[in-house]
Each structure stands twice: as structure tokens, then as C-alpha cells.
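The chain below stands alone and is given as C-alpha cells, in the form predicted alone.
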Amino acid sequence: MNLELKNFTQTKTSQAALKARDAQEMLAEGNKRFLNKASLHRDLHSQIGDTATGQYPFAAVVSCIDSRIPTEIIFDQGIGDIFNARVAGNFVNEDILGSLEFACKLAGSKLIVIMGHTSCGAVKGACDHAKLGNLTAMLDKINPALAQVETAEGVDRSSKNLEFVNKVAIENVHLNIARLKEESPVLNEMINNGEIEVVGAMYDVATGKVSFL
């Protein structure tokens, strides 16, 4: 194991040297280590000290609140490596977009990942048109993806059809990438200028694998 990599914490200089493709490769390699049971044994307490006066994460990940998707763990990253925005259904809204603008424009992150996952409870709730308090309005944000996924007549469009649920989850990722570009002029300008990239991904809760879309 490379000791330098094991204890490395992002700095302003190292972050500035990265491109978006480097950031995506770092996440992909981290997930590969996680899958191969070869995660780095970082000195996290040392990283607390290293990041006490500043943070220079190389990526920002929008993912679901689902407890089976601890983002740093599945990407094998340490303290100060990635920003996390987590909400059931991994959608973007004004608050999430503002957080991502901070992450990229002010804090220097090079990559945004919108990541859905298989067997998503929020997507299942949207498929079943669940109603419960504030959950109702939240699930409504997934309805555009639900409407976009076409099925043959008679195909079960409920949460019982996991193939359909996962198709809706993927479409939800694509629609939220489009929404990000449309509703955040700040991020869209950075994308057009080649300063950052935004990509979609899906996490498989049965295998631990992240697939970039």
C-alpha cells in the first residue's frame, strides 16, 4: 500500500491541479478498492487536524439519504475529500444547488456526481403515489422521472416491479442533471467553461458497485 496515498489529505495546490476527469477517476478507483476489500487505512484523526483550517474537496456528490450508501466509504475517501448532499430521492432544489455552487465556485471542487441507487425507497414511494406528511411533496419531485419511463400496456408500474423502479431511478438522475444546468446559471457557466463537469451514477445496493452513466 502506498503510505503517501494512505495519509494524503487534499490541499489547495493538489485540488487546483486536478481536472474533472481526474476527480471521476479517483472516485472510480476508490469504489474499485472498496469492492476488492482493499480500502485504504487512513489516519482519520490526522486528517481532522489537516483540515481544521481549510477544506479542498475534489468532488461533490448528491446522493440519497438511504443508510446503505455511506458515500465516503463506498468511494473509499477520507476527511476533506468530497462534499456530500444527501436527500431522499437524490434530487436537486434551491438549497442543494446553492450548496453545490459553494462547493464548486467557492471551494474549488471539480466534479459533481448525481447518484441514484437500486431499490430506492423514495422512488418506490413515488411509484406507489405514497402520501405522508412532508413526504408527499418530496416524492412529487420524482414524478417527472416516473412519467418519462414508458412501459408496455399492462406492465406493473408499482414498487413491486424492481426493474421499473430502477429505470425510474436512472431517469431521475438524468432529469436532475438537466435541472441543475437549467436552474443554476453559476454551475452551468462553469460547465460550459470546462471548469467542472457533472455526471450521473447509480449505486447497486446488492453489490456495492458504482456505475457511472
The other form holds:
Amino acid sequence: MNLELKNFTQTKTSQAALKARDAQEMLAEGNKRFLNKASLHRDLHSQIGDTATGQYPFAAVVSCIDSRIPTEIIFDQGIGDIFNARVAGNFVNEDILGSLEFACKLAGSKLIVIMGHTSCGAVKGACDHAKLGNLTAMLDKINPALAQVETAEGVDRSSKNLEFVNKVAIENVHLNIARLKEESPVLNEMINNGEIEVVGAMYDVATGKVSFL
Amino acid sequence: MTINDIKQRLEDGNERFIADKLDGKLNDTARRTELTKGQQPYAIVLSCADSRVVPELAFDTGLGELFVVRVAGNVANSSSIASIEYAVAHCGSKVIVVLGHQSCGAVTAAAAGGDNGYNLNHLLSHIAPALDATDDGADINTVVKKNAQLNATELINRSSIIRSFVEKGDVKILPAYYNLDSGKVDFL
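Next, report the structure of the form predicted in complex with the partner chain; the form predicted alone has already been given.
Following is the full complex, with the preceding chain placed first.
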């Protein structure tokens, strides 16, 4: 199996045969390989040749810019496998929705994953109400998640409380899935037609494990 | 690492990638554990969401080495800029690579024009300046290179934080072009 996978590059035909749940399974399997130090040593050079004139990514991932989370490495994917938009705090805005519409409508991706992570610097910044240049407006995008997470009286709601930070990160994923459906008629129609699915996920920076929500 | 060391590190990694001889270092449990305390990536890459352009593979970097901001057309919108400000101001990253790529679908769609719906139109509007700055009917890859250069300038024009780091010589912005057919990164 691994031998076949190792030399496999997505084509229009292979991509068309996949369902959203296959795509999720492929990502889960890849993360397992990463965790087990069994990542495939792909022939990237031949993948470059295979994909030079077209891409058929099976999934699109929205994730954080954090240097500890190289998406293709933690999912053990090669060239042409996943479309990947990255922004601090893994939220969707017009341009990322536009990128996802491109991935699904034009490039044929079957699954969208919105992936947050533990100890996220952007979420921490939002918890602490940090203000700095363009960051201030960006962190506002995370405030709804912050407001949504309830805590008992006296519980620390700052970045010092990692458990709280991670809860906000999970809520932020859920809210951005809702935002995606609300703000992209193109993607929403594809979801309703059963052409694509959207799932949330969390990456643990300590263990390397991806948990689908 | 000095700015020159970082550029050299990226060029060396790209050479290994092209030769299909990745080191694939810094991806193990020990590295993950070390990084739970925090990250100090030496460079930031602003690149496209295209599935064929994977910065960590193209530069052969592991966990904790690169901040990667990705959006179709590698555009410097307010969220990309804010993400990069975070990397520069909080994490000490010294090099910003704005990486366009051969046959970019977003640039091609922007050149084709027409109505692509609200979100895609919004995205493609960021590429209009590169189309304006190149001749009508210019080769797509000429527009891609111009787009990388203009977005590199946009980072300085629209962010006083990035601008001050660049003016002090603490940060350097490098527009670059990824060749889809060879994997080679050309600094422009």
C-alpha cells in the first residue's frame, strides 16, 4: 500500500472518484504516518513533473501561519495533494473564501478542513486584547469566539490560562465553519448539493496529533 | 543567523529539493517538544494556496523554521500583513519571501476578468495593480513576477511596523518566483 502511495500523484480521474469522507480518511492516515515516524519518502521530483500543467488537490485546508505546523508535513502529503490557505488565527475572510471557492469549484477539492491548534499565538493575543498595527483589526476576528466561551467566576481568561486559550481556539474553528457557510454562497451550494463537506480540526503542538472535531 | 545566512539556507534547501535529496530534518518528537516552549522562525513566506507550491518542501525546512502565510495569488491583504507583523515584531523573523509561481491560477483568472462572485472578485482585485503595470496581453508569468514585486512593496507601504524593521536593516523582503516545472525558486 505504502509503496503505491509513495509514487502516487492525484489526477483528474483519481480526484473525481473521491468522496469527502475518503479525503478526510486520507488526511487522518497521513497524520498517523507522521506520528509514527512512517512518513512516505515520496519521489517529489516526479510529482513536480506530473503536476506542472495542472493540480487536482483532494482537500483544501485553512490553517495558521505557525511555524510548528507545516500542513503538508503533519498530514504527510506531497505535491498537488492539498490546497492550503494560511493566516494567523485560521479564520476566513473574503480572500480566503475566494481561495477556497477556487479550490473547490475550479480545482475540484472535495473537503475543506478548518484547522486550529493548541497554544495559538493569535488566539492568545485576542485573549489579552493585544493592540498593535494591523494586528488589532485581525484579532477582532477572533473576539466572537472569545465571547462565546463561558467561564466560571474567577477563572483566568488571559493567555496565561492555556486550557481557556485552547477552548477559544476550538470555538474559533466552529464559528469559522459557520461563517464560511454564511458568507460563501458558492461553497454553501456545493455543501447542500453534497459535492463537498467542511470539517473542523485541532492540531496539538505537543503531540503532533490532529483531532477532527 | 544573518539575513545573508538565511537566504543561503533557503537556497541550499531549494537545491536539495530540486535534486530530490531532502534532509527532512527537525520533524521529530524531540523537535516538537522543544517547540512547545515557543517558536522563533527565521523567515516568513507569503505564498499561494496552490497545492503544488509547498514552501516547507520547496525550501526543505522542518518544524519551527518558517512562518507561512498562504492565500491564492500571494496577496498582501490586511490579514496577510497583520500575520507578517506578528512574525516580525513578536518572533524576530528577519526575511520575508513573497513567492509567486508559474501559471498561477489566481493571476490567470484576474487576467481573464469577468464576474467570479463576491469573494473571488475581492481576491482578484488585489492582482489588478500587477495587470495595470504590465502590457496588455503580457505573458501570465510576467504578471506573476510583477505581482510578487508589487506585493512586496505593499508590505512596506501598508505597514509602519514592517517598514520600520526594513528601514533599520533588520528585515529584508525578497520577491521570488517558483518554477512549477523544475521546483526551482528564483529570487527576483
